[in-house]
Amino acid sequence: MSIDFSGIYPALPTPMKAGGEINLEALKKLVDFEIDQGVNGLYVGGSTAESFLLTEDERKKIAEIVLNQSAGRVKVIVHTGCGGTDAAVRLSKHAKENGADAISSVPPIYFKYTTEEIIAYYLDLMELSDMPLVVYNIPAFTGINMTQGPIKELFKHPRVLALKHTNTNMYELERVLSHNPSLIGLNGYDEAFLSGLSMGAKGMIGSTVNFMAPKFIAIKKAFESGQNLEAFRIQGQVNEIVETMVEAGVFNAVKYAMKLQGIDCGICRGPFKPLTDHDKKRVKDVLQKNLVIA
């Protein structure tokens, strides 16, 4: 497998309209807003998409138009971890069977696995899909971190390709990274992806990628060029507005945000809150501040 998953991509939200079903057509747009952005792919059904507010067949249906709206355009990687292994391999064989290039997962939450058992939880999702992995490591939200213990054995098998790396530990990604050259390093927390860069990252699958692609562009072609000042200045705009929107409740308002650039995904499903008035002005006031509204 030879696949290259290095780049910048937005871990798409799922569009809902008012009465809380998903909006097709908004899906549509957003497709083609992020390709425009100048993105190298799509993470499909991850966090920021509300994964395990969705059932099983709206997740079919948001991978299927994604795969088809992108139509080859850029890579897509869809996110099929779910709490148990079968319901993980229908999701991971049916995004196979729509196209996509790789899938992705958390480890299985809620109860407590063992190692061997987690490990088995990959192996039947690479092995009964016939499908590359993204192994999608975020202890904050699972208690389990892919990156210490002998559950890192797990990257050296050839169908694992990537590593999204959600966690603030860059001496792990580092060292992860340094024992398994082949591997692709993303990072996962947007307001560490130039820290993420400097130890190894090759590339970023964030929530606030959908509606400023381009400063995230711009953080890894100025690195990568050794304009390290530039950088971090971009990094310290980027920084400013996830700090605005964590407080805020992020998820919304990447949603909100995505309205502001003319796409209306709606609002999260419960028990996410609404944004505030006062948190939408917060939000509008700092992506203007920082150009990435008019």
The other form holds:
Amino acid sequence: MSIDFSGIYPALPTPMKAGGEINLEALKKLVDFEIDQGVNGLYVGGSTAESFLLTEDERKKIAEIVLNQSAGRVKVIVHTGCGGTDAAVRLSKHAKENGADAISSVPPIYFKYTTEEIIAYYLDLMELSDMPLVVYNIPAFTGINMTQGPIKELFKHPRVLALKHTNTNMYELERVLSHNPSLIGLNGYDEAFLSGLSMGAKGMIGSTVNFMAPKFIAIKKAFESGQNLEAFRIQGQVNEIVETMVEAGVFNAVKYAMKLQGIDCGICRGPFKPLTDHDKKRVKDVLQKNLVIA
Ligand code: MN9
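Can you switch from the form predicted alone and show the form predicted in complex with 2-(acetylamino)-2-deoxy-D-mannose (MN9) instead?
Every chain and every other molecule in the complex is listed next, the one we just looked at coming first.
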């Protein structure tokens, strides 16, 4: 039976010690914390994990720890995207060997590849690792929009099971899902989760899920039971939090929010700037106001 990839996934941060070394004990604790919050799966090694600031060995180690610690309790999607094919294939094969449920990737970045080259990259990842794929579309970071133009043909490939739609263009999400009925849409911007649901998404992958999964679970539940005003009310709370965090620097703000939840994730690698004391206070206040922390 094929796996149902719908649901709520935190995009896990990478806990780090003061010197920058990965904090493996905190990572294990994070996995348990997320599963206890009721998430449906874990997204490993994505943007929130600072994947493009990690070495290949670090990315492999993180995937191993998460897969081992979660031990089949929830689905695990490992982001294996890299600047080029070879490293991404190595990470994808490694994800397969260690029991991941799917791989995921942004398109190859930095060089301006042709549509043909980008599609070949994805085909290599899927075929050489023998894994299903979640396409990670995040045009604001990559400069490539996977839901526009001929590149959309990729969604017809039988191994492409989901789209992580980190874009606020909901029309494109709805069209791609409508043209590919078996494709699962997973919303990427937490602040637009309800809009994504209303245009066909069946779940989400997000950074702020890490410390407030119950809010996203509640939005989905309210939406699915036709309580749209309730869903909108909770989305409003989420957005007040997201707004503050984005202003402070979202990845460091997520790490700080996890610290307030009892898991010390440290700070992000440079050039990300740590939160100022003023920003920490703002983040803490908005989390308290919206009942995420006591
Ligand atoms: O993985 C995240 N995307 C990025 C998803 O950070 C690029 C989101 O969860 C955002 O952090 C969040 C704030 O904009 O929606």
